[in-house]
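To begin, one chain is listed below as C-alpha cells, in the form predicted on its own.
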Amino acid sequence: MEHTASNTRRIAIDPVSRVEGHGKITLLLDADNHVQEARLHIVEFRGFEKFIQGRPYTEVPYFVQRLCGICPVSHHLAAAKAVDQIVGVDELTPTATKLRRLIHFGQVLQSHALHFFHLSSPDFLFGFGSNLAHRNIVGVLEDYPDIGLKGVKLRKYGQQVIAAIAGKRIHGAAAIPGGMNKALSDDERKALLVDIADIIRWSQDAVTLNETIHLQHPENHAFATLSTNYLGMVGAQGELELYHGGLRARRADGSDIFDQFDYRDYGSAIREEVRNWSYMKFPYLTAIGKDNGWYRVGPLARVNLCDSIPTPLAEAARVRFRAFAGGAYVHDTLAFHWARMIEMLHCAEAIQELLNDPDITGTDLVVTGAKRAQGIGVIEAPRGTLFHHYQVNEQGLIEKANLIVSTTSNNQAMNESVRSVANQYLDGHEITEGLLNHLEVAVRAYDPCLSCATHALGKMPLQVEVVSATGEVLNRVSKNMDGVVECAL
C-alpha cells in the first residue's frame, strides 16, 4: 500500500494470481476508502512483433508458439494460416485441414479445462472470500476429488491430442507452409479413441456444474457484468466456428455491426489505441468509434454470437444458455465460465467425429502455390479471436508483423469489470484480501493470457528506482510512451 500526496492511498494487487502472465490491479482510495480509480496494468513486455522482423517466414509459426505455454497451438495455427497465404495457398487438402482442426480442438479443450478447474473453480467451490491458503487446485483435490481429478484428466487428454499430431504437448511441430508435416497413424487414432467417451461425459458434467453454479447464485449475475459489443468468428451458416470462417460483430442488443466479414480486411474494421499506463493496446471497432467501439471476445462472445453449435450435446447446452437470458444475449461476465465449458464439450464431440473420419489418417498433406507479399491468419483461440498479420520482402524475410491477441481485445472490458467490482464491493469498505480477490475473480473470468497480449508501438515506457540498502526510494526516474523523461523525487 502506498500513500500519495493528495490524501489518497494506492493499493496494488501485484501480481494478479491464477492467470497466465504477469499483471497487476491498482486501486486509488480516499481517506474514507471510496474508490477514485481502478485499473488493470500489464507490466511485462514481450515484443514478438519486433524481433521476428528479418526472420524467414517459414520460422514464424514455430517462433510465435513461444509467446505462451498455455495456448501455443493457437499462435502456431494463426501464423500457419498467414504463412499459407504467403506461399499462395488458400485451401489445404482435406486431411491437412482436419488435422489442424483436430489439434486445435485438443488445444481449446485442454486450455478450457486448465482455466476452469485449476484456476477458477476454487473461487466458486469455496467462495470468493474463503481461506486463501485453501483456495487453490490442491484444496479442490482435497475437498472435491471427483471434480478435481476430472479437470486434470480433461486437460491431460487435450494435451495427448496435441502430442499425437505435433510430437509433444507444448511447442511441437505440426503445421508447415501449405499443410501439415506428418500424418496421424491409425494406432495413434485408435489410442485417442479409447478415452473419448469419458472425455465427453466429463465435459457434460462440467457444463452441468457451471450451469448449476450460475443459476443457483443470482448474486453473481450482476458481478462485473457489462452490456457490450461482441466479436467472433462464425461459419457460413452462422454456426460456432473455431478454426476458419467469417467475422461477426454485434451490439449488445444483438443487432449487426458486420457479418461474414473477410478477416483479411481486418485493418478496416479494427483499430488499436495505445495508453501510457499499460503495455497492452486497446482495440475498438471503427464502425462505432474509439469511445464506444470496444468489444468482448472469447467463449461468452462466441456462444452469444453463433446461431448454432454443430455438435448435438453442445448445441443443447447452448440453447439452455441462451434461454437463461430469454433468448437475448447473456452479458453476465461470470457466465464466461459456463460458455467456456459448453465450448469444451463441443471440442470433445468434434474430436470424436474427426477421429472417426477416414480422412484423418490420410497422407496427402501439402499444397503449393505462388508466393505473395503478405498473409493474414485468424483463428478463434481459447480466449477469443486471434489475428496474425505478416508482410515479407522478396527474400522471404519478415518486414512487418502485427498481432491482435484475444486478451488485447478484452482489455477495455477487463478494466471496466475491475472498476465495476471495485465500486460495488470495495467502495467505502475496509479492504481485506477476500475483497481484493473479488477484483481478481473479475479478471479471471476472461481467462487472460497477459504474456500473449503485451507489446507496444516501438516505444517502451520505463521506470527506474534508486533504492538504499534500507529499502528507502532515493530517486525515481521514468520515461513515458512519448520518450519524455521525468524525475519524481
Second form
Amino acid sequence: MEHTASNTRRIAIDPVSRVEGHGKITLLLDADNHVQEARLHIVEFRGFEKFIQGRPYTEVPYFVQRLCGICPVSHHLAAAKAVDQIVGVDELTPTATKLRRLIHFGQVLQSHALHFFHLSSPDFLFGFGSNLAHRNIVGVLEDYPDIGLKGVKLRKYGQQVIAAIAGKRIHGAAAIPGGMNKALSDDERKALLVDIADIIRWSQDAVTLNETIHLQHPENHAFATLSTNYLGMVGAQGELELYHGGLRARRADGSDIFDQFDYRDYGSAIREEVRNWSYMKFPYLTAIGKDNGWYRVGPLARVNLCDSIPTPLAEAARVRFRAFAGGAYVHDTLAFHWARMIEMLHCAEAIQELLNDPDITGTDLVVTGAKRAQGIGVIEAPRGTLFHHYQVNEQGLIEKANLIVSTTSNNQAMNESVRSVANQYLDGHEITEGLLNHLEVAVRAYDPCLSCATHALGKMPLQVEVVSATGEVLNRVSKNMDGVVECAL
Amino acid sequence: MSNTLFIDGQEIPFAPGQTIMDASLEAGIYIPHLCHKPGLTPHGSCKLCTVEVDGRSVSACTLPAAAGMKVDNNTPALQEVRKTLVQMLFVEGNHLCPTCSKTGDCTLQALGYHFGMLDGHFPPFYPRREVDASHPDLVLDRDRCVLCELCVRASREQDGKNVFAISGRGASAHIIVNTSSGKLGDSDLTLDDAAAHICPVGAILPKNHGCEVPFGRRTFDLHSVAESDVAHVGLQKTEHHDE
Ligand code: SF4
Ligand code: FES
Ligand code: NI
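Could you give the coordinates for the form predicted in complex with its partner chain, as opposed to the form predicted on its own above?
Okay, now the whole complex, with that chain kicking things off.
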C-alpha cells in the first residue's frame, strides 16, 4: 500500500478499463472528503531507454515498434527521423518523404478510428452511465450497425495503407537510414484509391457525428475541462502538420510561448519533472516553469494551435470547431473527440492527395550523408507530439536514449481532469458506478496509451477502494468483466 | 553392392566419402541443418541434423554414408526433437527477431517456422554478451551467436584467414576474435570475406544498414528453408536475386 500524507484518504481504481494498457487512479481526499489530488498511475515502459543502450542505432526504428501495439508506426517514424540525422541526412528524396507521410496518415487514421469507434463511441451513443455489458463496440454494431461498420472499415483502411508500405499491418519495416526500403507500385496505389472516396465520406460523417454530439450536449462542455497551454507541430505557414515541422506552444488565451521552434533544441524548451509516486515523468515548458508549464498535446492541441488545415473538408470542419468557442481556443476536454475526427478527415484527404501525386510511385528512395553523434526525431503521433532522441558513440552504438511519449505530455492534464470530475461525482466515500464511468470517460478523452506495450481493447475488471489514512478499507467496489458491480464489503 | 542408401525409404546414391547430409542434399532431400554448409568441413555441433540409423541417433552431417544404410529423417519424433533444439537455441541467446535486421533472412528463425515453433517453451536465459562494433563495416553481436562455427571455418577454409574462434565451454562458450585486443576492428576481416556473410543468424551483420529488403521479398518470404541451396538475399536491396 502506498503511503500518503497523514490526513488524506485514498481511493484506488485499478485498472481503468478500455484505455490502452493498464492504469490505476488514486484519489487523495482531504478531511472534508474533497479530492485534493488525483493521481493517474501509469505503467510506462521506461526500461526501453536502458535496454537500447549499447545496441546498434540501426535497430532502433524496429525495436521501438514493440513499444506500442496501437501506434508502432509512430514510434518507427520518430526513431527513423532521428536515425536519418545520425546518418547525416536532413532531407529525404521527395518519394521517401511522401511515402513516410502516407504511412503516417494511415497510422493516424487507423488509430483515431479505433479510438473513437471502438473505445469512445459507446459512451456517447449509449450514455456514460449505461449498461456496461452493452456499452462497447459489439453493442454499437448491434444498435448502430451503420456507425459501427464504418468504424471497422476506416480502421481497416488505415491498416491497408500501412501494409502497402511496410509489408505488414503491424510491425512491418518501412523506414531505413536515410529513406525507405520499398517503392509503392502502381497497382498498390490504385488498390488504395478504390475506397478512398468512401473513407473521406465516412470520416466526414464521423466529424458531423462528433460535432453534433458536442453541440447538443452543453453539459459535456465543462466536463473535465481545463484551460491549459498547448504544444504541437505546425508547418511553415502555421498549418496543421503531423510529420515534419516546427513546434508551436501557446497559452490558453492563444498567446505565443514559442513558434516555429526547431525540435532538435527540445531540451531547452521542455524539461521533465520526476515525482516520487509515478514512473511517468511530468514534462513542462521551461519558459513558463514547473508549476504552470504543463501543457496538453494531441488532437485538441493541434486543431487549436494550427492556423489552417491544408485539406479543404478538414479545414471547413476546423473553422466550425473554432467558431464554437467564438474563435478562441476550445478547451473542452470532450472536444478532443471532435478534434480527433477532424484530423481523421484530414488524414483521409491527405492520403487521397498523396496517392494522386506522381512522386508517390517513384523509386528514388535513399540518400546518404556523413555520420553524426546524435539524432532527434519528432512527429505528431495520434496522441500528440512524440520525441525520440538518441546519442551514438563513434562505433554506432547507442549511448543514450530519451523518449517523451505523447501520453507523458498529457500526464498532468489527465490528473487535473480526473480531479475535476472526481470532485463533481464523488459523494463521501461512496464509489458509485457513475463515478467510475465518468472518471473513465475523462481519461479516455485523452486516448492515453498507458503502457505503450499492452493493447487491451476489451473491458477490464475495475476496482475501487476507499482507504482511510490508517490503511483501513472503508469501501471497495469491483466491476467485473461482464459489467456486474459487486460490493465487496 | 551399389553405393546407395535409404532416407525414409527412398533410395538415393552416394559417392565414396560423402556423408548422409551430402548425399541427401545432392538428392534434393532436406535434412534440417544449421551448422552445416556444403564446402566447409562438417562440424556436428547443432544436432539439428539428427537422424536415426538402425535406431541410433546420429548426426547426418558427420556420419559417412554407407551402402544399404536405412536412415529415418522426417519422422514426427525427430521433428519434435529438432523443434526442441531450436527452442533451446532461441532461449540461450537474445533472439529478438523483430528488432534484428537479419529477420526474414535468418536460418534460425526460418527453422523455428519450419518446425511450427510458437514460443521459446523454455525460460529465456537473457545472457549479457558483448557487442563488438569496433570494425568499420561489420558488427559482431554475440547475443545472437549460436556457436555454429560457420564463420570460424569460412575464415580459415575459404578466406585463408583465422579471424574467429570459440572460447569457453558449455554455457560460457562464446565467439572470440583472434586479435590481441580481441576486437573485430583489429582483425583482418573485410566486408568481402566469406566469413563476413556466412553467419546464419544476425550475429555478424554489415554495419549501418536497416531492414533494406522489404517484407515479402526477403529470403524466407520467398523460399522454404527446406529448399536446397537457397541463395540468401543478404541485407542489400541490390543483391536481391529474384528481382
Ligand atoms: S557468429 Fe554467426 S557464424 Fe559465427 S559461430 Fe556465431 S552464429 Fe555461427
Ligand atoms: S547440421 Fe549437423 S550438427 Fe549441425
Ligand atoms: Ni502507443
